Each structure stands twice: as C-alpha cells, then as structure tokens.
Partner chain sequence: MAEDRQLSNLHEGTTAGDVEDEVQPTAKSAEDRKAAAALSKLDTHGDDEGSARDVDQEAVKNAVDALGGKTADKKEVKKVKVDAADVNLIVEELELSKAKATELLKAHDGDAVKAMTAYITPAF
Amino acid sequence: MPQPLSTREANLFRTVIRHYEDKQYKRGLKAAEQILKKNPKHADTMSMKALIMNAQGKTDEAFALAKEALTIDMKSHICWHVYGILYRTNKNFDEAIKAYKFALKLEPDSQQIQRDLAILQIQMRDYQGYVQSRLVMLKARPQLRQNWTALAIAYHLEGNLKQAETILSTFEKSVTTAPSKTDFENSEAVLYKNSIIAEAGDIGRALEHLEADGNNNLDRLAVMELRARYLAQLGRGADAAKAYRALLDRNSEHPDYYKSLIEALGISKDDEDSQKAVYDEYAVKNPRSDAARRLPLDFLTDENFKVAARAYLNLMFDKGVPSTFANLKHLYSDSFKQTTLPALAEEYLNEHKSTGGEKEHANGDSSKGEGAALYFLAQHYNYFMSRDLTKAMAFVEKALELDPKNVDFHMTKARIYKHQGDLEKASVAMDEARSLDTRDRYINSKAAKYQLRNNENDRALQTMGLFTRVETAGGPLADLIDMQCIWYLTEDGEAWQRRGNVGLALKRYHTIFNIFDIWQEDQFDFHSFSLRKGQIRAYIDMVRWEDELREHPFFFRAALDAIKLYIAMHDKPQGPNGVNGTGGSGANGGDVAEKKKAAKKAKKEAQKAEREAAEKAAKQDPNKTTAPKSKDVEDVKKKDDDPTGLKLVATSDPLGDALKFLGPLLQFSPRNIEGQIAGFEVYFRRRKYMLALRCLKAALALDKDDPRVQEQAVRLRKAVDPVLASLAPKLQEVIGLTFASGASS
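Taking the sequence provided, give its structure as one chain in the form predicted alone.
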C-alpha cells in the first residue's frame, strides 16, 4: 500500500516536480530527501528522486531506485511513468513504450502520459500506435484543433490519405465561425489538406480546393506555385503559362519557372529560337536578371551558343563577377562548349588589351575586365575536366600582378598547388588569402581545411579559434563540437589518421556519429512544437528528411573512414594504445616514437583545456544568478572521460565496433559501392560468409568490373570451399548458384 502524505509533504512533493521541470536539481533532491526522511517508502517521491539523479548523470543509481519504487507500489502510474522516462532518456524506446502503456492502464485519463507515449511512437515510426494514441487524445479534448491536425498527420504518415483528409474536413465542418484572414494555423491547415489531396493523385480536385479555399491564404507564393503546377499537370497549357508568367514577374531568377513556362507553351526542346525568345523577353523586362541570360547556354548549340556565351561572358567580365566560372562549369560535359568558353575569354582579353583596358584598371577595380577574364581562365585550366596546371598558374600569376591583394586570386593559387600535390604550399597560400580578409568566416574555414589536409591539426584549430566563442569551456574544439561543425571534425579525424594517432581519429568519427544521433533525437522537440505553432507542412518534410538522415554524404564519409580504421586495427593489433593498427598509413605513421609523442601531446592539451575551463568557471561573476540553474547537469553531461580516444583504441573487438558504423551505412546507402566493399571486408574477417556474400552480390550489381570486387569474389570462394560441405543445404545452394552465375569470374 502506498504511504499517504500529509498536506505539507504533498505540497513539498509538488515542489519536487516543479524543481525538476525547472532543472533545479539540487533543490529538488533536497526537497525529496525531506519527504523520504519522514516517509522512507513513499514510492512516488522515490521515483522523482530517481528522475533527478538520472538528470545528474547517475543513471545506474536512478534505475535501481526506480525499480525499488516499483516494487513498493506497482500500481502507481507515477512510478511507471518515471520508469518510462528513464528508459527514454537512455534511448531504450521499446521498454519506455511498455512502461508508458502500463502507466496508462493505471491512469487512462492522464494527458501527460498519453502525450509522452504518442511522441515516442512517432519517434519510433510506430504509425499504427500513433494513430490510436492520437485518437484517444482527440476524444478526450475534441475542442483543440491541434488534436484533429495531429490525428490527420498520423493517418497521413501511416499512408491512409483518405482518412487524413476526412479528419481535416470533419473539423472544418464543426467550426461555426469563419477563421480570420490572419489565422496562420488555418492557413497552414488549408495548404496541408491540399497537399494530401494532391498526394492522393486527384489533381483536379486539388486545384478546385486551392481556388476555393486558398484565395486568402497567407503563403501566397506556395498557392501560386501549386496552382501553376496543377494546371500544367492537367494539361491546361495556356492557363499554366499565365500562372508561370505571374511567378516570373515575382522572381525572374528562378530557373524552374522558365523551364515550366516553356513546357506549358508547348515549345519543343529542339526549337532553340523559340526557347531563346522566351528568355530574351525576360532579359529585356529585367535587365539585371542573370538567369534569363545564363540559362539559354544550357540548350543553345554551335554558333547560337557562341554568340550568347560571348555576350554573357563580356557582361560578367565587365562586372567582375567572381562566380562566373562556377555558373558555367556544368557546361563542360559538352566538348564544344568546353573549348568555346576559354576561347571567348582569351578573345575578350585580346580585345581588352587592344582597346587600352589597362588604363581603366589604373583608376578602377582590377578584379573587373582583364582581371576577371584571367581569373576565369585560371579556374578553367585548374578544373578537372580541362586541367593544365602550368597554364592555370600562369593565368593566376598574371591576375595577381593586377591585384596582389585579391582574396579570390590567392584562393585559386592555393587550389592549383593542391592539385599539383604540394599540400604545404597550398596551405601557406590559402592562409595568405585568409590574412587578406580576416573578417571572412568562409576563407578562414578554407584556410583551416587546407592546414588539416597538410596534417597541421594544431594550427588548424588555432585558425578556427579566430571565429569561435572565447568563453566556451574547453576551447575552440569544444565550441566546434557544440556547433556540430562536421566538416572540421571529419577533416581533423582524417588528418590524425594519416599521422597515425588512431585514438583522436576514432574520437572524431564517434563524435560525428553522436551528432547524427542528436539530430535524430532533436525530433522530440518538434513533435509537439510544430503542432502548437501550426507548422504542419514543414513538420512532414522534417519527418521524411529524418528518415533519410544517414544517407547524408557527411555521415557516409565519416562512417567509411571509421570502418577502414577498425579494419586496420584488426589486421595490425600490435602497438601501444592510441597509435595501433595504422602503422605506415601516412607520412608520419611509420615512426612509433612520434606516434607516442603525438598521443602524449594530445593528452596534455586536453588536460590543459580542462584546467582552463575550471579557471574560467572559478573566475565567473558570483553575482550572476541565471546560469547556476542547469549548470550542474550540464557539467555532468559534457564531461569527457576519454578526450584522447584511448578507450576507443583499447577495444578488444575492433570489427564489432565497426558494425556500429556499418549497419546504417549499408541500410541507408546501399547503392554506394564503397560501402558494400567495406561491408564485405568486415563480414569476411568476422567469418560471416553469408553476409559477406550479400555485400559482394550488391557490389557486383553496382560495378562488376571493379577489380576490388573481383578480388573479393576470389577470396570468398577460397574461404568458403573448404567449409562448404559443413554448411546447411540451403546455404550451399545459394553459394553455389552465386558463384555459378559468374561471381568468381
């Protein structure tokens, strides 16, 4: 039986809950101890104490106390709710859902438990369970529009579009007063309903709904775009053309509007003159429009292209637009255009010199005219499809003679050095470019990247520190991790890997993995926030983006690096902690003494950062009262007990640790052959031959001529043949069919 509390202690218990919600954990713990001093077996207070302890980082003690509370009072919905929260904060979502459901059996009317369960169900993509939870919440509070919208979202994500539309329509019919024109939530709900109708494939009805209910919608651009798209899909070319012209009048730089207008007008892709006439019309109407002049270069050919390209390049060079080459390099897939563009640039240079262009630059901007043409040609010859690094260097040197302090020219020179293979000169040149504009974050990041490519980790961190927060405890690296700067962490990890410091390399890759976990967990905040703010369409986009989160190239690159490093650790396990497994993998990887020295130096730097952080904390103004609220828990959560990655290196099962990265990589990027090759190497070494065979078959389907895949097929055949007779008959059949079909050839 639960112990009853006196009035004073009941009020104190509510104070415990309030302190927990305000993250005043020390006060909450003190209040809980006061209750337990008189009521040592009060299960609800024990549960709240466990929750506070968990927030302070004492996870094991918190679970032990929560279990003890449950044994005292198995029928307390608070105990079960807290137990579910503990599991949720420790990412055991299945057990958390079980605990929430048990709590709901004891307290079916609890909106808080029902809400927590629903949020966890959508986080786990349990759409059927989410539908049921939202249906219960709607029945409990049908007056709230949020509950109707949430149920519609649940049906939508489950794939039941008809029911989702019905729910939204039912609420609209129940509203007796017309919403105001400035009602943002209603405006979003109208467009969300429209998107459901269109997603169901009923474009005609979607257009009717848009024209009937979207006239006063606050998102005018979305309404105009949807209307134009629906008209085009319905084959109403004249109306669609009119709609796209209205969009172009609003934004003449949008390339899709031009293409859609041309399709709506029924102009053939082979009719260059008619297409060009459309662009010329808007070039005259909008003299400063770039898209109307640049986009025709995509489809024009021969002399028509040459005339248009000359006019465009002359205009860009006269203006000194730095992005000219970046805007045109996609045309290099056409050999005629690839040779024509540099010829026109050189023609411009010759004409410019013959007309006395030097005088113009003596009194003006030397990045325009001749300087812009030289910059274009330097980029042209530095580009991989038209590379001639000698010519590229000659052109960039000429450009620098005109303007020695031009940042773009210096950056191009650094890129040329990089492509020549001289990473040291590239790093110096990029840092020189940085020094010309110390307020530009982009060039600062670029300089740090080139320093990392040259294995200058410490110098790169100092460079990045110029734009990080000085007050951050732990220095620039801690701030970069807080800001989730993945490109830096990846480059830093690869640099440490080349230098042979396995510990710090693994540390960076695991940090990136954790950042992607954080992005996935960040959904928790938006499941309720988006409904509260009425941001429904953005929420649906976010959910679908999160489903493909680990397809991102950033994740793939870091995961592949980590897997290769773990494979190297398995193949060469000897060596001291922190530097084993990658001997000879980089310029500094062969010298064990240097590796030890690097690991020791990194450890000292981490200790120094901790000391500095402690000193900063000690020097903080004692009169500040806002920070201490959550300071204790933040210190516990952020403290790193393995700053140099030595614990990661000390693993006894490198291949088992590699599976943490390999699983998402194979699941979300199955069409990348590098992932399949890495998967084979891990499974082959673990003697999981069927899984290795699966990766091999996937790699063969992607590129059967890749020599690495052929080599893996031979290795697998040699490994399987001696044990083939001992395998299950079904496995023997699968393996035999695979190799008989040509996998071993």
Second form
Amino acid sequence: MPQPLSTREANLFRTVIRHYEDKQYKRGLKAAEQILKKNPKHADTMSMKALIMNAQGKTDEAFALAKEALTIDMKSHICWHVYGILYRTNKNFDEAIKAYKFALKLEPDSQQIQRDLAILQIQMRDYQGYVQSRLVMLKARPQLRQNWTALAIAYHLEGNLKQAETILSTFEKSVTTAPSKTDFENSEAVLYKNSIIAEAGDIGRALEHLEADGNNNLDRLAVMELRARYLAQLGRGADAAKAYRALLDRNSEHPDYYKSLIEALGISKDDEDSQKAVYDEYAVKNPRSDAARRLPLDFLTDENFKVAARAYLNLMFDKGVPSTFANLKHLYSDSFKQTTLPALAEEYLNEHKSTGGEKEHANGDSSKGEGAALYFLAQHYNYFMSRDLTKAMAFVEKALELDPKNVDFHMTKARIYKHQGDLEKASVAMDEARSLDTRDRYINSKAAKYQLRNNENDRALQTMGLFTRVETAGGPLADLIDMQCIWYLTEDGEAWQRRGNVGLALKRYHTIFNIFDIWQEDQFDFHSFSLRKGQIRAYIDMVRWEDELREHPFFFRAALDAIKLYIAMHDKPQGPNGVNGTGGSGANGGDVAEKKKAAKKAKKEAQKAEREAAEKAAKQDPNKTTAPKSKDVEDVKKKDDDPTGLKLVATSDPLGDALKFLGPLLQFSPRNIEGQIAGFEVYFRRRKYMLALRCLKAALALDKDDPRVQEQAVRLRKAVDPVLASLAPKLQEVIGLTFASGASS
Amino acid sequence: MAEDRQLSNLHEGTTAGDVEDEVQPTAKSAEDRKAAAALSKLDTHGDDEGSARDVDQEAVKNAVDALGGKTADKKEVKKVKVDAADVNLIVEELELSKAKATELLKAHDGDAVKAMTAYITPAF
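Taking the form predicted alone as the starting point, write out the structure of the form predicted in complex with its partner chain.
Below is the whole assembly, all chains and molecules, this chain first.
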C-alpha cells in the first residue's frame, strides 16, 4: 500500500508528477527532495524521482533508486509502474511487461496501466495477452468505438478472423443513429471489416458487404479497386471489365488496371492483336498517356514489336525524355528486343541527320531528339547485358558535343569510367557533373557515392555536407545518421573496410543495424495513434511490414558486410589499434604503415568533430534549443563513447558478435545464398556443426552447383568425420540422417 | 515534422505517472502552441465521450457481457513430456533459447532427433 502523506506533501507529490509531465525536471526533482526530507523512505516519491532521473539520462542511478523504492514498498502500484516505465524507456519490453502486470495486479482498475500494458503486448506480438487486455479495456469503456476496433484488431492479428468480424458487427448493431457521411472513422472501419471478410477467403460475401455498405465510403478508390478485384476473383468477367474500365478512366497510367482488364476480358496471352487493341483504345483516349504506349512493348514480338517500339522511341526522343532507356531496359532479357531497340535508335539518328533542320518537329527544338537518341545509345552500350564501353564512350562524347553542360550525359560518362574500372576518373567525372547543377540533391549524392567507391571518405562527407542541415551538432555525419541515410553509411563503411580501418567500418554497420532497431521501435507510438486516427488498414499493413522489416536489401548488405568482416577478424586477430590487413580482399592491399596513418587520421578527425560538437552544444543557449526530437534525453544520449569503433574492434569474440547480424539475415532472407554461405563460415568456425549443416543444406537447395557450396560440403565432412564418435549419440543420428557419407560428392 | 512531435508527445503522455489523459508539454513558441493545439484537436477525434451519444448504451453493455464467455475457452496446450537433457542439447547445438528449444521439441513429440532434423532441413 502507498504510504500516507500529509496534505501538504500529497499536494507536493502531485506537483512532482505534473512537473515530470511538463518536462520541468529540475523543479520536479526539487519538489521530490522536499517530500523526501520529511519522509525519507516514501517509496512513491523515490520512484518518481527515479523516473525524472531516467528522463535526464541517468539510467543506472534511476534503476538503482527505483529498485530501492520497490524493496521499501513492494505493494505500491506506483513503484511497479515506474519500474515498468524504466524498463520500457530502455527498450527492455519483456521485463516491462512483467512489471506492468504486477502494477496491474495491485491496481486492477487503473486504465493508464492497462493501456500501457496493452501497447507493450502488441509491440512484443503477445497476441493472446493483447486480446485479454483489450477485452478488459472494452469492458471498462464500451461506449468508445475505438475500444471495439482495438479488440477486433487483437483477434485479427491473433488469427481469429471470425471473432474479429463479430466484434465489429456487434458494435455496428449497437449504434442507434446512422453515422454521418463524413465520419472518417466509420468509413475506415467499414473497409477494415471488409478486408477481414476477404482475408477469411469469403470473396462473395466481401463483395456483398462492399456493395451494401461501401457506397458512400470516403475512400472511393479503395472501394473501386476492391470491387473490381472481387468481381475478377469471382469470375464475373464482364462486370470486372467494366469496373476496371472505370478505374482506367480515373488513371490511365496504372499497369495493373490494364493487365486485369485484359484478363477480365478473357483475352489469351498469345493474342497480341487483341491485347494491343485494348491499349490503343486508351492511347487514343489519352494522347499524353505513357503507359498505354509503353506497356504493349512487353508482350509484342517481331514486326509488331518493331513498329510499336519505333513509334514509342520516336515520340520519346522527340520530346527528349532522358529516362527512356531506364524505362525500356527490362526488355533486354529478350535478345530480339535487345538488338532491335539500338537499331531503331540508330535509325532515328540517321533520319534526323539527313533531314537536318528542315523537318519541323512538334515542339520545334530538334537538337533535343538527337541528344536523347545518342544518350540512349550510350546507356545501351553501358548496360551490362549489351556492354561495349568504347562505343558507349563514343556516343556519350557525341552527345556532350551537342550539349556540353548536360548533367545526365556527364553522369553517364562517369558510369562508363566506373565500368571500365577506373574509379578515380569516375569520381572526378561525377563531381564534374555535380558542379553543373549544385542544387540537385540526386547528382550530389551520386558524386558522394562515387567518391566513396574511390575510397575518398573525407571528400564524400564534404560533398554530402552541401545538403545536410548546417545546425546539426556533430556535423554532416551526425545529420546523415539522424536522417538514417543508410546507403551513405553502407558505402562509407565499405570504403573504410577497403582502406583497412576495421573500427570505422564496424561502426557504420552497427549504426545501420541500430537504425533498423529504431524502425522497429518506431511502431510503438502507432499502436495508440492509429487507433485514435481510425486508420486501421494502414496500421495492419504497418504491423505486418514491421514483422518482415529486416528482409530489406539494405539490411542484408550491411549485415553481410559485417559478418564477413568479423570472420576476417577471427581468422586474423589484430593489434589493439584496430588496424590490420583483414580489410577488403584485394583492394589497395599491402601498405600497413599507410593504413595505420589513415586510422590515426580518422581518429584525429573524429576527435576533432567531437570537440567541435561539444563546443557548439556549449554555445547554444539551453533555453533556446529547438530540440530536434523534443526530447531532452536524446541530447544526453547522443554523446557517442566510441566514435571510431575502437571498442568494437577490441572484441574478444568476433564470431559471437557476428551472430547479431547473422540471426536476422538467415531468418528474413533465407533464400539468399550469400547469407547461407556466410552463415556456414561463422557456424563452422564456432564448431556448431548442426547449424553449419543447416546453412549448407539451404545453400545446396538454392544452388547445388555453386563451387563455394561444394567446397564447404567437403570441408564439413572432413571436420565432422574424425570427431563423429565423440559427439552426443543423438547428434550422430541426426548427422547420419541428413549428411550421409557421399552426399557431399 | 509536426506530426513527429505530436507523436512523441503522445508517447510521453502515456508515460505519465497517475494522470488520466495526455498533457501537452509546454510549447516553445506561440507558433508551436498553435500547431500543437490544432493537432491535438485532430487527434482527439473519437476519443471523447462525444461520440458516445450515438451509441445505445444498453445494447453495448449487453454485447460486452455476452463477450465474457467466449474468451474463457483457451487453446488447448499440447501436453508433451520433454526431456531436460534434450532441451539442453538443442540449446547448445542450435543456439536457441530454452523456451524456443522446448517449443521445438514439443512440436516434434519430444523427439530430439526428429526436432533437430526438421530444424536443419530447409523449408524450400
């Protein structure tokens, strides 16, 4: 039980809470001290003090104090609640849930605790727990629609679609007056219910429900798209076609509408003419539509393709569309199309030259067409499926003669240099392209990337600095980290790795890992926010996306880089300065002294940056800080105690550290053979033969002819055979079942 | 950006010790205050008792009472005896947590060989 306080102190206690909520931490602490002076063992006040200290960034002291408060008063729900909040702000959600449950046991009627607990449960995907919490909350306040919706969400995510639908219907039935047409929450709820019915597989009923309740829905587009899809799924071709035509009238650039319309019309995939007719109809209706003209190129063949492609290319070149090649390169998997397209571009070029300036073009400017065609050809010969870099260079030079200040042309020239393997020239050329348009962030980023490819980390950061926020403490790099600029961090890390600076490379990879953690934590606020806003469909999408977050190629690349680096560190332990020869294989190999120098320089720079950041922070008036994230805590935590990654390098167990990256890699991207191969190397070195075998089997299933996989199989066989008899009998049995002798050969 | 700030405010609000609903932290400028006020008005949509007017209180109460029974039937947990030695073996060899290892064993009727074989066999 909470210990009683005198009236004066009870009032003071309330002001402590208020100050905490208003983030007036110093005043809050002062008030808390006043109470503690008279009641030094008042647990609730001690807890509140701990909470404020935690908000000020003194996490360890806060935990110690909160624990002390708990030992004094085990039965205070405030103490348990605070303990839960402390765990929660430090992202230890499992422990937080336990503490909240205790608090709730002591104070079953606290809506606040119940709500916090529910949010934690859904964050941790404890669906059963979430259902229970939501049920309690609904019973407490059944008149609120969002409590009903929340319970439906809980059942939905748990997989109980029927119960979810029932909950939504029950609420609908208890509403006495019809909701207004502009009721956004209702409109979303109707579509949410519809999505549940469809997800349960009952398309017929979903269509019925949509036609009955969806008429006045505010999300017109969603209703139209869903209806068209349901009709198509139900095999009602004529109706579906009509629905898709209605959608195309709204938006004639949506490829899916065309494809679905053709399917609904029952046109066979081989019937080029009928398919083309559908597209032509919309090309006539929408003279400026691109999709209706471009999409037929996907399925047309031979002469039909040639005619359509010629018309399309002429149109694009006349307009001088720079993205023409990018829009068509997917056709290159077809060898006929791959040879036809450049031939047509040459044809256009010849025609254009022979007519000179005589032929009037629609928009008058005829030089545009020639440049666009030359640009197309330059990209054609630069593309990996049709590469001839000498020709590519010749075309881009010709294009540059026409328009020497064109950023795109210069950019392609830089790419050609890159493909020639001359990274230095590429970097210079890309920077030249950048100088032609210093206000374009895209070309600025490209220039930085090419500098990184050429291992010019400092210059790249300078280039990036042209577009970062000037006022960010810590300079451009801190801003890039704040802005979660993953591509930059990856390229920067890889460049440091090539230069042999293991510390900074690891630092970057860990930063990326942390950014993905942040993305996962970011959903926390939406569990309540989306509910309040009533945007349930988007919320469900988000929850499901979060569950697969780390399958993203950005994560894969950084994680694989980190794992390979850790393996190299294990194979060749280095000195404490974090500099060794294990960096990127082959690149700039050799000169140890130079690498040491580079590391030293990097360290110096990092220290300098830190100093500058500290100075800057000191200069700023604490009252005027426009805190970018409105959290005082953030500023305290921002101080990185290991800016150069030396602590990461100093690890005694690089393979153990690699597991942090490997786990999500194997879980979310099991079909990427590179991950499986790297996984084998880690587990093999850890002598976890079961897990190595698991990676090997997956890799074999993906590509049994990969020589690296073959080699791994032999290596595992050689390692396992001599120790087989010493393994646990059950392991022997598993190995016998799954890795029989001879299976590797 | 404004949305961002609003979100973190909500988050802070929910961390409050005992107080029922969100309290806006002191805004830093008049403009901020205005924006915060406008935003909080947006967000309180449906959160007040205002929307309750249209709801038939009686019907809702009855509906809630009817729910009570349904949650009582919990999913039947499969009863499988699991050997502690097997759990330890799996924890050691497959680097799983104890809970996960137990789960894996239970899913394969407590047969460690079957469980491990299934675990290392790719699902594709």
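Numbering follows the first chain given and starts at 1. Quick caveat, the model's predicted, so the values are computed rather than measured. Whichever C-alpha set is largest while still superposing within 1.5 Å between the two forms counts as the rigid core.
Once the cores line up, the CA of K26 ends up 2 angstroms or more apart between these two forms.
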